[in-house]
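Just the one chain here, laid out as structure tokens, in the form predicted on its own.
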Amino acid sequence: MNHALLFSVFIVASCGLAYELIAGALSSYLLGDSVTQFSTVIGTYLFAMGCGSWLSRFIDRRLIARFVQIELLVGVVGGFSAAGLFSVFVWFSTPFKLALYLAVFLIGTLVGLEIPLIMRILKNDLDFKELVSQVLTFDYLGALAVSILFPMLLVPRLGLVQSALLFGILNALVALWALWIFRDRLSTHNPLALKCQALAALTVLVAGFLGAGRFTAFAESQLYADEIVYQISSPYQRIVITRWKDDIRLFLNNNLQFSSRDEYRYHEALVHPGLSALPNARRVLVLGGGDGFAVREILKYPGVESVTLVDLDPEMTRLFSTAPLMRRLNDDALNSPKLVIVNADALQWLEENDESFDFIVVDFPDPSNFSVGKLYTSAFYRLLEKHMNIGALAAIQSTSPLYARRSFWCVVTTLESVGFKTAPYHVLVPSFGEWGFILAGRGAYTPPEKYDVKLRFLNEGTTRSLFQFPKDMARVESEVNRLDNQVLVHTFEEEWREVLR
């Protein structure tokens, strides 16, 4: 009987942890990858873990039924908790950050009743060194499981709101053997109406859990105004592609990546400018940049032998390179034989790679997060460096200089502390606005005297007018964006909450 009641310690903590986690990653995907965001989310879990912990001393009487009903409310509250956040999201936007810390608070408050009440259960069945000892191993050991299957197994199979109803239904069943394990000492505690509620919870989340496919499509229909054509979570984010009449989008964590109506103007303005002042460019690496529209400009030119596309996400390319309205888009660009795709983390890849390149693109999202603002940094150029021929030249997408000034002129500073010479330009793209890039080399930029290839865009005057800012662009003081201080991330942030206010 211990080592059951101790097992159902590694599960609670494994919901309990799973929620929060759920809770941060849906915020993420809905307002953006925010560190305070996440930060504030666990940290609330845990203050409310400690407060659970603190009432649990007002329980003293009917221990075994109390466990098992704060087991069944934790499973009900929690594992409808990101459909009703996202429910809040989309009809009631405005109280979502109100909803989500309520949410938190809750199920950590609850969380932490639970953990206190095994143990004065189990308080005559063990020795308190022991009791101690293995209550708190398995607490750790489930927390530790469920960190590591959420992200690679159960949101890219069964996505957010899916994924908390499953841990919903494990409460439940945590709920019902406990009510087995403890039958004999549970004749004064009307045992049959604890299983009349655990059976209706077992339910309802299991309801909800074969219904949440439909919910999340609805749900999703009324979130993005177009038509949903594709949706998918990965590891790394949720991946969103709509429809109206001739207009593809692209929606990574809410947040639109590109319009099949103009994302030529930022494809042709992110390669051109570089690559046609590169004649003999023969080798082209491309960081980011999944969707193969980057891959599709450099492959307009006959003199480029090879291309190497490093993308995190597999799911990305994976996309792009099967579905066929994608492959519509980017000209089949990659299933190009010039191509090889590697998906992997571009920070480390470079790290484990001595190959070296004429021309780079750099084309990952904004600096919205640490794990992306790393590839932002001096120390990160400074590897790219090493990357690149005598003579190569990296173009590097930037956010905007017009919405995220400081920011856009913290990379370009950031750059020139690590020895580059740059040359700043930017490009109005009706779907994002005035859009910032920067080429980088270790000398001096000429832009090319003409185009030998077709372009829908840019042309020998175009090019010449995007190295020109006016004075609300006009270049900022601004820090270098190191490892160790991530200015950029804090910096971006402030802005673009700004804009969006």
Contents of the next structure:
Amino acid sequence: MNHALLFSVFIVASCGLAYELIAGALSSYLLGDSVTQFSTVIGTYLFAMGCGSWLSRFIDRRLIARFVQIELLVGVVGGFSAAGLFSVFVWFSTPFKLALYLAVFLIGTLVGLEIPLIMRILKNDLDFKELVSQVLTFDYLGALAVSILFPMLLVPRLGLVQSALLFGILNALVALWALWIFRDRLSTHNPLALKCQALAALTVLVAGFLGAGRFTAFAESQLYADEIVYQISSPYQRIVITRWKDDIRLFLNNNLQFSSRDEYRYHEALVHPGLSALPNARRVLVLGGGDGFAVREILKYPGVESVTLVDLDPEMTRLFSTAPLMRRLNDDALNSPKLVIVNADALQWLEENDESFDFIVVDFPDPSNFSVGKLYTSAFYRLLEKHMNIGALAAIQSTSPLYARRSFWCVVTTLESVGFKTAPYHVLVPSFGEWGFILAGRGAYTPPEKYDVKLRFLNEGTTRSLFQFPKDMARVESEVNRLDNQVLVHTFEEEWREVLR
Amino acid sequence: MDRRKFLGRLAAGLTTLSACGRSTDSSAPPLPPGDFIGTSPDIGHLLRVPGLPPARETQRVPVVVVGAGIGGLSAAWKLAKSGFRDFLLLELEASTGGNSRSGRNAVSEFPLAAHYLPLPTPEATATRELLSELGVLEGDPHARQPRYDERYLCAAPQERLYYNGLWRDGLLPLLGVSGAEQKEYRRFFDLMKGFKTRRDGRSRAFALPMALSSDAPDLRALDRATMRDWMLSQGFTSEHLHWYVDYACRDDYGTSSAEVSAWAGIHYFSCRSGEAKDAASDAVLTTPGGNAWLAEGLARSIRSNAGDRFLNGALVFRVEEKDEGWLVDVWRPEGARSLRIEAKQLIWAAPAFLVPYIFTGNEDAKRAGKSFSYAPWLVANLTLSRVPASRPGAPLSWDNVLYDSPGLGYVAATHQHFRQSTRETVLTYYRAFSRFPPQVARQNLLAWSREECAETVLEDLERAHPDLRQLCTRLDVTRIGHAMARPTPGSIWGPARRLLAADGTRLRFAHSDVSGFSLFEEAQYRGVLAAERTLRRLGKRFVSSLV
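Would you generate the structure of this protein in the form predicted together with the partner chain, following the form predicted on its own above?
Everything in the complex follows now, all chains and molecules, and the chain you saw is the first one.
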């Protein structure tokens, strides 16, 4: 009997450490900063075990029945701890950290009760020296076993949710086993009720264990939402496309470029206020924008005879002109007979060609480094101007006037410094936030009276409101962004650092 | 110890010093391929021993300009612009431009030596005239703050320093430098600002061109001490400040602050008063090919005004004044024949040290020429398959300097490319051998193989770029034995330089040597001045570029 009980000490200790590791791993998985998470979880857990040990003095009678119930409680609470915390993180607005430390404290306290109770149960069968020696030996052996199994076998094979449930089942089995071992001593304590409790706990845990696979997949899909459907590293950037339900997202170097749910707002705003104001536009140029969405909007105008798309990365245009999913999103715009795709450095192409256009869409990434920063300088806009026909307009994506207000107005100031008249405007794109664009031309711009093309977002009324800037986005003084100062890159970096803090 | 052994030891010493005790790793990838490019020491050294054959044919031309670096090109530019076409411009190398030439490969054009021009000062009228002619200075060339073509201004980020294992913006070490030292920085720059704004009558204390500087006795006295001693006498003890000033002296003069005249050292910090409408006053003009665009612009202007007046691959080996004119003997390695040119007027726009080897008679000029000493330079062009990583720290800049390096760092040729993305690049690395007597360092440089040169360059840069050997696909080396005159104490206000600066009846010297140090503005000023003096002597009318 002693050996059996000592083996259960081994199991109990394993389970105790396992819950601690699971909580630590889960919190660093979800919150990051694993040093802090592990340190605080282990600290809380050990402190709670101390509390449990102290509380054990208040259990005076029916030690074995209490031990069985505590085992069942540890099994159920610990077993479902990972699943519960996952759910809190994904579905509830409850502060996750509060739930985490409450769970850790509860499990720790229960685990802290276990060993003192076992020692007291065994104290009549062993002398004190043997008792302490054997119980603690098995306690630490159990910890060793789990600490090795946990990272090598359990997490990779079962995942956190199922691992926790497995240990919960073990706790429940220890309880059942204790009921069997002490069946003689328990006869006076209503053993039937205990047996029912044990079986109920075991059933719930086993059911949880069997259903956990599906639960984890579901919860993780909620968390990371998006299944990665395509990824490739081109010489220029890392292209990742994710999908969840009908939401397809493009990330370039981990920066979100569009969400298929609201990209129409962005691309309608980028193209139509400008192009609808140019009824005679025949030739259009798109710089950047290899996803083909801007081209899709441009092709809605039957008067447009040719569109030239200049994008640095052949992988981008290849992907968006061949993958069926992407072709559906951009209405197969990249295979239009009106379109010419040029994979070239936009600056080099503008320098080496003398074609000119009626409308130019400038859709470059945000000015987050000195290379891209060149595409927002006065030198660039001077070059751009040489490719614009009389009356032509350029529509320029210019980051967020809300999050990067000085950056946005810096682009406006820079355009004006080379002689452009500008019409800045903004639009709410939910996946981006408030976003800014600038129309630049040699003359004053008047918004279109009406749109003759089919649109989902814009109409005459909303268009007028786009050009109104509320107080928190209103114009601020700015320097001209030049090749020799690149003030925009510095400003942009400062402003987005504030936002992301 | 014989000479060869001595040089061998010196080479070993140089390598060890530059390598900071790093042993050569046998598993390191092999050296990238490359060549010696840019200069032809073999042809120049024919002057050491007499014996080039006498000329069989003779050509007559009123004015001969010897040397087509910036000095000679500027002289010819002024002659041609004034409508005078009867001159011939002789150059030893196959191409004109001197220290302002460039090379080119599939990745980029890159400088072979000089690589930037600061915004011209108000008194650098000829420089402003040229920049205006080339379309880079927009509007009135005499404006206090002219507008410059943005594409020629050095793009941001301009410079960075590798110090304590980290790249940081700017060239002054700041991280981990004590408050007391930073106070010294401020005091030093305040002092330099005082010199910059000081005027004696109509002259600036330190003008550029230097000929227009004040000759106040207290300023001339600065030419008697070295920069380092002068700083110490002013109570500057900051190690980092001394490094910075020494770096500046090595960078501009190829000479350490312990050997540079304090007048020249202070001139560096206080002469540059140029301003621009849309750029910071410390902005510089540069291109992927360094200063080659200036030399090419001069040559283009000469051609359009006077036709082809160039004779390249022409080594002048003997010059004699005879019958109110000059006999100039030229060796042409291509075709292996000599040519005699008879001229009325001679503009000597080659370095002054050549005068004793070539002139017959003119003993004063020969003595003056002998008194000049020259810094030898090694320039290496490293073609890289991609821009080297610099994380953490400041990104690749135009000028990239390593603290406590025997070299002067490197410039990135692709920095001025107007391109959306840069992958491959060419770095141009500079080293002036200022730690050794110039004569010794020069002989040593000549004795080194291309591989030895490449090894020492890579060793220096690998401290900051451990992956450099893997990235480098080609490493070409330019050796310039007499790259620039060293402005040592006494050389600025001493008799030798002033003798060369004087006007003659039939001879003028037109080289930056005449100013005592090698700057574009100086070479151009001396060339234009020599041309104007020659035109005046010939009775030709012209509009001066120097007022």
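Between two forms, the rigid core is the largest collection of C-alphas that superpose within 1.5 Å. Positions refer to the first chain, counted from 1. Since we're looking at a predicted model, the values are computed, not measured.
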Worksheet item: For A65, is the C-alpha shift between these two forms 2 Å or more after core superposition?
Response: yes
Worksheet item: Just checking, between these two forms and with the core aligned, does G78 shift 2 Å or more at the CA?
Response: yes
Discussion item. Quick check: G288 between these two forms - does its CA shift reach 2 Å or more after fitting the rigid core?
Written reply: no
